[in-house]
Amino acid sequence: MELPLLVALREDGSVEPAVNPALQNQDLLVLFRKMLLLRALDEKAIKLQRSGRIGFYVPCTGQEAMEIGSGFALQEGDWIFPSYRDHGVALLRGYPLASLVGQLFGNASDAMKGRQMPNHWCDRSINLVSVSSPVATQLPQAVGAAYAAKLRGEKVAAIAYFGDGGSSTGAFHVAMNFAGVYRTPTVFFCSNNQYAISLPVSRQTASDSIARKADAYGFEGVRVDGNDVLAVTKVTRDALARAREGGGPTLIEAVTYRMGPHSTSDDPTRYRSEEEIAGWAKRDPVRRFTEYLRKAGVVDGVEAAKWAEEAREEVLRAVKECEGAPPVPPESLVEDVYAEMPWHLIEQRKWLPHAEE
């Protein structure tokens, strides 16, 4: 039997009790405002890249609900192994917007000193492990971190984010198998946005769903409406709690849609139709959650518009602050490799222009 798709937000504006995370109004507003911020960041970052002010960007328009909902379910101490489209999780967990924007510019405002591609960020203070370019390499790493936490007796979980394309990699199967055998506290979070760049999910697998693959490894797979922030919060929170309490791993498949390009290097008009995009646009997660909050009396139209504008202004302030930063100093080329810089790098640093003696 096909796995059911778990949905909280019904079309009539009510909430399915079994999938209701029962959040207070202040929590609903946190979700809402972070979704607005993520949408505003996407809009601005794409314009920055198109105007030549940054080199590259990976948008997540259409996937805000699964980003913010899953991030909200995490607790302090949990480990986060993101892919390059998961900056919403980072923002929700406390990664500063200015740090994320600075990393896009790769100048002195970037904590990583321009050594990583844009959209490859990390933050040790919140257990946010660095994004990697290779697809799904973070999955075995997340299982390793979860296994270490289990051996130490720590009540934490590790969540690993990946796309539907990542389920076609060897790393996916290795990670799933180890997690199942050793019952590691791992949540595998698959963002099934229907395309691995240009390849549709129907060409990825013959299974009726990606979540179904958990059966082969001896643990639970769950399908959730990835455009429903309440359902994502509930499903992810339950999976993380089960992992922390020794219940083993879970594979979550969040069914969603990437409204924009795979990256700013991609042209999605070459492989999908306007009709398909228009159909999914009716399920826009930001608009869907806005309508729910209005019907529930949590926000009104004036407040929603005001907060959307505030989100755009917050992004603009971060861009202004980071874009005005100077370039990374040349001497950083030979820094941060050794705890104590060896003699040959000290000599090489002297050869760099403007380097300090």
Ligand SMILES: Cc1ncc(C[n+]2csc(CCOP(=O)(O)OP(=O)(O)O)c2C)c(N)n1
Given for the second form:
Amino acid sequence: MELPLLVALREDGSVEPAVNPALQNQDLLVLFRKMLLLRALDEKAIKLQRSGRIGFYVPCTGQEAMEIGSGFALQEGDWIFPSYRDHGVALLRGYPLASLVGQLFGNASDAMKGRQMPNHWCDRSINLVSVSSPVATQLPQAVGAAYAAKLRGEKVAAIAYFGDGGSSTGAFHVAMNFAGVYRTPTVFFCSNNQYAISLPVSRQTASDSIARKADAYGFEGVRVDGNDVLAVTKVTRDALARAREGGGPTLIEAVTYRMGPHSTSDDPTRYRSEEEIAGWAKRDPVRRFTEYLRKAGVVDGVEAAKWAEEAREEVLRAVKECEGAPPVPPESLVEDVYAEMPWHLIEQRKWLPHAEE
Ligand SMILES: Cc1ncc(C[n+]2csc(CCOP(=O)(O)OP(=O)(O)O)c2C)c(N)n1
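Please show me the structure of the same protein in the form predicted in complex with this ligand, now that we have looked at it in the form predicted on its own.
Next comes the full complex, this chain leading.
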């Protein structure tokens, strides 16, 4: 039997009680405003790339609910192993917008000193581990971190984000198996956005769902409406709580849709129809949540528009702050590797342009 798709936000504006995270209004507004910020960041970053001001960007329009809902469910101390599309999780956990934007410019405003690919940020202070470029390699890392936490008796969980394409890798199966056998406090969060670049999910698996795969590894798999921020919050929160309490891992499949291109280097018109995109546009997670909040009397139309504008202004401020920064000094290339710089790096630093010595 197919696993049910858990939905909280019903079409008539009510909330399914079994999937309701029962949030206070102030928390609903946190979710809402972060979703708006994420949408505004995408809009601006695509424009920056198209006008040649940044080199590359990975958008997440259409996936705001799964980003913000799952990020909201995390607690301080939990370990986050993100994928390149998870800016929302980072923002929700307190990674500053200006740091995300600075990393796209790769200049002196970038904490990664321009050494990483764009969209590959991290922050040790919030247990936000560096994005891994090779698909799904973050999964065994997350299981290792979770296992270490378990051995130390720490009540924290590790969450690993990946796409439907990631579920076809060896790393996925290795990680799921180890997590099942050792009952590690890991949440596997799959954003099933229907495509791995141009490859549709129908070519990715013969199973009736990705969540189903958890059966084979001896733990629970859950399918949730990934465009429903309340349902995502609820299932992720439950899975993380179970993990922290020693209940073992969970595989969450958030069913969603990538509305934009895979990255700014992709042309999705080559592999998707207008009709398909229009069908998913009706389930836009930002609009859906806005409508719910309006019906519930939590925001009115004027406030919603005002906050959307404020989100755009916040992004513009971050861009202004970062874009004017100077390039990273070339000599920084040899820094941060050794506590004391060895002689050969001192020599090599002299050959770099603009080096001080
Ligand atoms: C091991 C590996 N193979 C191929 C690639 C090139 N690549 C980058 S993203 C991607 C698609 C991943 O799709 P999915 O896991 O569904 O995540 P999504 O991008 O849809 O969020 C591929 C094939 C890679 N980075 N690593």
